[in-house]
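Heads up, the chain below is alone and in the form predicted on its own; it's given as structure tokens.
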Amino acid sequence: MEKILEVENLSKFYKDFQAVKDVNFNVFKGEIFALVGPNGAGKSTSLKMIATILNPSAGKIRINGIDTSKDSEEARKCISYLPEDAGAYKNLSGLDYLKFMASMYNDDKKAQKTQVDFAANLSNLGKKLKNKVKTYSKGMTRKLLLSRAIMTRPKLLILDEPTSGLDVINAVNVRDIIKNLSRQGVAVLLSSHNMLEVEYLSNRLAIIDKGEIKAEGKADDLKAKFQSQNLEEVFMKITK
């Protein structure tokens, strides 16, 4: 399988504090990987630099065989990523801001609009998206930055919360938007303190308490390991 993500030994200090230790783990092409655990286990800032967002304090990250510590540009190319409290332009339309976006990536006009048309159909919000943002659901700003997200077609996907305050409609859209995505071979990297989403979405997940991962596996394997009938059962063993 081709390793899409490639995380050795990375760690993150602040000061006297680290925050995240030693951790790795790998992201194939296709795969939808979980990184999950309890409020500054490490989990967003392990997001962060894979994203190139953080510097590492020590480790290696390659997305698509790029050390992001040597050509992070380069890396750059490869990924999108999302954070939980992400916003959009909230004067212009939602057409508007995917058009905005795209010329921020690229600027040739044929791919500006090839990258809009399969962001607006992706978002499926139809003539809604001559709105404005200010006037969108919290479920339809969050499909409008997933799509924007997505509309470069990256190789690597990093997703923190995907679905956090949505309602079960909108949620169940963007999980298969995810679930489609990694169909098409895009490899995701989401974290989420939902256990039920994680145990659908995932293929493999990790479980990181106080910067160190704890558990990695399926969810079927984990919940035998550790004698559990789900996923926040485990979970709980595990960071308690």
Ligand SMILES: Nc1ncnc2c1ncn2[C@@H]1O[C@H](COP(=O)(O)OP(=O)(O)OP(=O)(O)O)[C@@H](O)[C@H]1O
The other form holds:
Amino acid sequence: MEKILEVENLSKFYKDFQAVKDVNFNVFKGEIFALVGPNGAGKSTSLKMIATILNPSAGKIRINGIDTSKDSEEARKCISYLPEDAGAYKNLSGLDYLKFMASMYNDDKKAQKTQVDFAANLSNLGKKLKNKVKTYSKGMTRKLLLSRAIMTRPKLLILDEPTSGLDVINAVNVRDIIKNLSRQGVAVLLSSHNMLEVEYLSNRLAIIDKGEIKAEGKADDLKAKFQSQNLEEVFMKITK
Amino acid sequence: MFSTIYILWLRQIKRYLRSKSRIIGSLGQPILFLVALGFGFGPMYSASGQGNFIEFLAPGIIAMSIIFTAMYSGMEVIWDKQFGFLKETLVAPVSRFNIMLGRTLGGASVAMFQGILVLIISTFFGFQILSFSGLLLGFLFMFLIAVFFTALGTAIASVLEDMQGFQLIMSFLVMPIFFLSGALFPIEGINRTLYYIIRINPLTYGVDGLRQSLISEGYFSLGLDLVVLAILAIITLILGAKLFSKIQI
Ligand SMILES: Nc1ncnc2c1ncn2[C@@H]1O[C@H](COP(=O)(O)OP(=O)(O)OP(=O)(O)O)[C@@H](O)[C@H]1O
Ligand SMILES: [Mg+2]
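So the form predicted on its own is up there; where is the form predicted in complex with the named molecule?
Okay, now the whole complex, with that chain kicking things off.
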């Protein structure tokens, strides 16, 4: 299988505090890979480094074979990233936000429109898309940003807690969207602290705690290995 | 490639036009300066035989409104790091150099527009523009000042973590640059130490160039003003772009 993302011995120090310790994993084409762990485990820090907005202290990241420390601009052509605390200019309408972002990804007006229409539809915001972002609820904003991340059809989709702030129906809906994308060949790397969600959604996962990957594999294999009913149990056993 | 620059430029312009309170708010200070200093020191200035103080003062106040607007625009990067979609923009497959260039030119255009507003307002205080060609030359200086300070703001904002540093920069960098630039008083016959400080201040050449263009009076030659300011603007732009492309969030 084609490796879209390779992470080797990735580490990050914030001053003398090590937030990410020697992390290794790969994500293949068409695969959903999840980083699960408690608050402060180092998930967002890892994703930021992979998304090229934070420099690793050590280690290597290759996206589609491109070393991000050598040619980050080329690597960025393959990715799309949803930050955990993504904002949008409050005075901009949802539609203008989508148009702006689409124009960053395409020079071609037609391709821009296709993407905007796709995201507009996906966001389910209907007429409210023309309203300012500051009038949206948290979940509405999240769906707008998520739709934006997906619309550019990346090879590698990086989602930092894609369902945070969403109600049950929307969360289920978003999970289905992500599954669909992976079926179409997109490699998805996501983070979550919801073990049950990850169990349902991911093909493979890594449990990360205090910056270290404690276990990695398919959910079923991990459950078997640690003789647990579900991932939460696995997690408790690993971290105790 | 140019489309990125244009899109980011347009984004900054739209953002400015949407914030009416910012436009009006940032006119308050220049007007206050024109009223207080213009009417306050005017009689003293003319009494000492140096002519019309508003003529002298207006270019300085125009420069002031440009540098404050430009610094603010540049430093919006900090704000965007925290609340805007700078993260997404930085992950987009476009050159960060172009992103910075677009943002900076946008911020500089806004600052220049603000300067033009102040120029118009100063005419109500009796400021007279000598010639059309002088006005065009004045626009060039306004633009260079605007580019220099927007790029400077961007460079600083790229390495600052949060808004807390903003006040510090304003008090200990921008204010001294403004007050020690010959914007408010003539350089002739000034204290030696102060004179050297003023001479190494980039804004000095901006204010002087603006004065040369608009009222045909000044301390240095127009050519020197133009060369110094243009070179500094380009250097700052390159430095700003370098720092911007290394932003860590
Ligand atoms: N800018 C920063 N400066 C210093 N320390 C930081 C910084 N960002 C994160 N950290 C620290 O690094 C560790 C990992 O943070 P990170 O945001 O990656 O966690 P996370 O797994 O995403 O948690 P959460 O589930 O709460 O989002 C935490 O201990 C955090 O305090
Ligand atoms: Mg996080």
